[in-house]
Amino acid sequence: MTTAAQRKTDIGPPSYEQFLPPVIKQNYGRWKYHEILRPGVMVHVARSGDKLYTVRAASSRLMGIERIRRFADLADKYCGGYLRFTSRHNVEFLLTDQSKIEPLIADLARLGHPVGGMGNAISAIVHTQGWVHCHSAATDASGVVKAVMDDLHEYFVERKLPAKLRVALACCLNMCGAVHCSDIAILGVHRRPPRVQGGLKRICEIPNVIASCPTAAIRPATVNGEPTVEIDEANCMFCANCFSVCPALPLADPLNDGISIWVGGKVSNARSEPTFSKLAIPFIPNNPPRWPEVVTSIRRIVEVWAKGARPFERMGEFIERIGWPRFFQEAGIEFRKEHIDDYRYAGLSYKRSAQLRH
């Protein structure tokens, strides 16, 4: 009786195990502890006594092939070819030889990549496409992130913040940058409803367009005997979701598109429950290429938190402790009508955590 040949297929991702460094394979699930040795350098110690050193360097989200090849060359030179990219666009080099850490850091410095972002520091900003590629962007992503991180560089290469700081950017309200759970969220906002262009019926499927609106602001209509849609501006929240399914509903406006700043979100369950970010600054105009107003606002928020927070107190925990009015006062933020939460479905998101208080 012959055995059937093993079926081979290219469907699905390959097993992650084949990409693990040997020291991780040998000690998988048997790590004793880890600690940060210096900004951007961490060691994991296994029960066997083996040590794995991690060197984290800042990296951009969008890179050319030459930059990636240089990273690969450094990995071949110092790490046996092993590196990884984190979810926040940092690049981490995995070493077993401690003597190679300083030469690796020196080579990274020559390439212009600072080492840091671990522990009580700001990590690299996770962000979306922005004007580079996103079809519904209200602001740029890469340009804003570059300007902000240039200004906050000291908080990346040093560990002098009260706790870790996570910043994210999404270039429109669709929030594909996970800004809703970040200490500081930079969110591109449209402020005008979409414009219904002629010939919509020939370009888009009207039922899909209507269904795409989360606030029921789009309704079927007939203009000059042709089926189309109309926009209820009072219900529109400018999220660009309709434009995602129908290019005949553009809403980009260079005079009214800009940036809002949100604060206080986190994913962690440590000390307090996970929270969504809340609105701090409703609107800042786009001012490329360096966005000075955005940079100044974020610097001010970070410094207020860094000065007043207790050890290991995240941004949102600090604000809840001192109160939002005092935070607004210290950060120089003006209270405006946009801060009033009148979203009709807000009640659906109230207190859904497993952490309950009497």
Partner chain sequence: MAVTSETVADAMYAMIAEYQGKKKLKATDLTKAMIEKFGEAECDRQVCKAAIRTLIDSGKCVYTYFGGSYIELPHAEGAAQG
Contents of the next structure:
Amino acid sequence: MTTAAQRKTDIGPPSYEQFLPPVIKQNYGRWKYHEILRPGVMVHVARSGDKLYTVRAASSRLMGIERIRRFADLADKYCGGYLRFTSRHNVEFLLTDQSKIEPLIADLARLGHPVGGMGNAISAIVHTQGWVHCHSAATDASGVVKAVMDDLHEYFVERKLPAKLRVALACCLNMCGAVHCSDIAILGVHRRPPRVQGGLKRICEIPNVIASCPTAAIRPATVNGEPTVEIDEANCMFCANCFSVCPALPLADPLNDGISIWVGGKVSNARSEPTFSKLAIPFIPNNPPRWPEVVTSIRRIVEVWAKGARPFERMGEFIERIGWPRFFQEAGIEFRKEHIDDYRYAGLSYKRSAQLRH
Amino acid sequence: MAQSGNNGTPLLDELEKGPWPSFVTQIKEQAAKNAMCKDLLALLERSYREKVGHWKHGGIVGVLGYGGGVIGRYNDLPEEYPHIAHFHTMRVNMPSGWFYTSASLRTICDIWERHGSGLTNMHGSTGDIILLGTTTDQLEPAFRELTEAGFDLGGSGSAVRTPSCCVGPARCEWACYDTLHLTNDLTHTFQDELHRPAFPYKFKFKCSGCPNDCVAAIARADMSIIGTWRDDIKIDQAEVRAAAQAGLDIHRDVCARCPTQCMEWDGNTLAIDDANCVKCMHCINAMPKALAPGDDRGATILLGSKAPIVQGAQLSAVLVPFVKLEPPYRELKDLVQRIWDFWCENGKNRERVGELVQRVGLGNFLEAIGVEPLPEMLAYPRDNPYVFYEEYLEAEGDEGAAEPAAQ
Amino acid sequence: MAVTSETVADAMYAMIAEYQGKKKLKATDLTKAMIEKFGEAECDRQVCKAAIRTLIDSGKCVYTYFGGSYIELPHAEGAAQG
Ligand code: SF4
Ligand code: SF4
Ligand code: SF4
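Go ahead and give the structure of the form predicted in complex with the partner chain, now that the form predicted on its own is out.
Zooming out: every chain and molecule, the one shown earlier first.
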């Protein structure tokens, strides 16, 4: 290093206060109401009468610095240099001058960023790294998301769904994105037990490896006089816990990796309580670059919901009302043994009443 | 040498088509001037062809003194893709609420141009700015420049993970406490726990300003802090009538969807039995101009949510039904400390707090951290009669086997 | 407290060296072992925390990550390369 400056640590994040536009500083905590003016554009009105316009645009999440600099340029041009990102990878421009909304949207369109994702629409898909950067991915993340969002684009830029639609993708059960409470969760799955590599003992501690398995499917073994482990394949449910603690137990396998689809979860407390997504489609093989089977399955699920749901009904609330058997039927999903839970507390998911539609 | 460039990526090229912004275009844009991105593109094309990833575990890279904030990554074909033989990620702690100025974003871009691939995620799943891909020797210089610019690394490993929050009072009329201030305060208070992993496993905080829970706190944080209120919903009857006039079917779409059926609409006045309102937000979401959370605001604290790894997914469960959240948040931080003490003492390797509570039982856990059990913590009381009583009564002179083994 | 964080750091270092290659130790393992070794009256979590910081800041030990964070002696980069 050229500078002799003191090395700094533990300074923590910069204070958000320095990044808030003046209109927010002046009306912090004193907003009165908001209104969606058109897809992707809303106004927040403060008690003082001040107005803040937000324009929400999609991003690809994986972005180069050139693109971020373009966003910075747009913020300078239209918003006094202020912008933010949402928890779902959208970028939001914060304006006080209503007349600048149209030109901003036009500039965003030229850059290839659709505006939308507000209200009764699909927002961007939160997702993980996939083949771009992750060691345990069972599928790619960005590619699947791109293909699905190209297809569902109309539901992003318009507001024609019964309620909001939250879709998330995780490329393995690690679920860096904790996708398990989404209207639709796209989850990468492995389906072949780990293959024990030679020399495991040199890089992994056998007791740790054995303890890592939730179903006790890993046993100590000796191969060619060297201590190692063996997998009781019948007890393996491909969670990759063992691989997380020991790189000598890879599971990835082109023939057996793929995607599962889960539906009906939510985190909001509105109306019904937060709930997990439930299994809709156990397995779809990876079919890059555009995963057409995944795309069509998701569109079908969205359309069944969009057509049948009452106003404000989220995916899960809709399915609860019509019942899972009918949902499977309408979405054209074959019901299989894999839909039946067989892990802890599985019995709680059995139908324990005679209330059935015939 | 890996093939890339023109026509070298026929599969990925397919992902440049269509209306949604393309990550492939982004990588290509950087590949024009950065060799790492060129190799990345070629390796990704190979993954698309082979249907399998080519990344290996991290391990031990980081910046001096920290146990987190850098995710080590190596590809398994380093001879063929030498520029990304190392391709480590730096997690940079974002400002609360993900607010930026154009100047601050440019600063980060410039640093990453000098020291990394130029690729980012805005943002990662936990909320950090993700600087995607650099070599081991660039970690310290990048860190030094980041801290000079006022940024620090976020958390990874068995530590406090970067806390995150919804936009809160900065832009949302429903925020029941200052999510940005609390998040920033917790992050600064727990810097040591964030940078130096000392826990059995990770610990996440997420702060949502109201029960809409825009940052998915209840599903994604060990401690989920969700704003709520205790008094009456504020009603502007004229605006209710205006909403009805504008076409909202208040009876069908608001009252009938209320989970406790505590609202009534006679076509002129909306009545809410607030004692039975569970603060679900539905009616307020449906009529943002007419209704608002009350004035006695605070938060519910819930504990234990997590993704499936290791023992299965959980949602957070109520620990404190209502707490006022004002700086310096003493009560909350004391509670956090008691939870960590018990967890560090009793947690198994890679056991999240939620799993520990399941294993020892909520009742025992509450006793250990000194929190009174309350009916609000349960969806329903037990329906299983196998109760562990810790003591029983003895008649005078009873010769039962209840003698303690050792006095 | 009668023991200094330097004493605890030395004891921790000895323990890490002894277990290297046999068992990966976490901060919590080290802390428990030290409190047991020196006794609760002599050693607490704060001292252990300071001791770990001494070991890491001096470069005598490093944090590693294998599905969880551990404290080990420094070894060649890319230890995870199977
Ligand atoms: S993948 Fe999961 S279930 Fe299978 S052996 Fe590994 S830890 Fe056990
Ligand atoms: S969680 Fe509530 S307060 Fe926070 S942004 Fe969402 S609606 Fe607003
Ligand atoms: S907030 Fe929910 S529970 Fe309360 S009155 Fe409104 S709809 Fe009913």
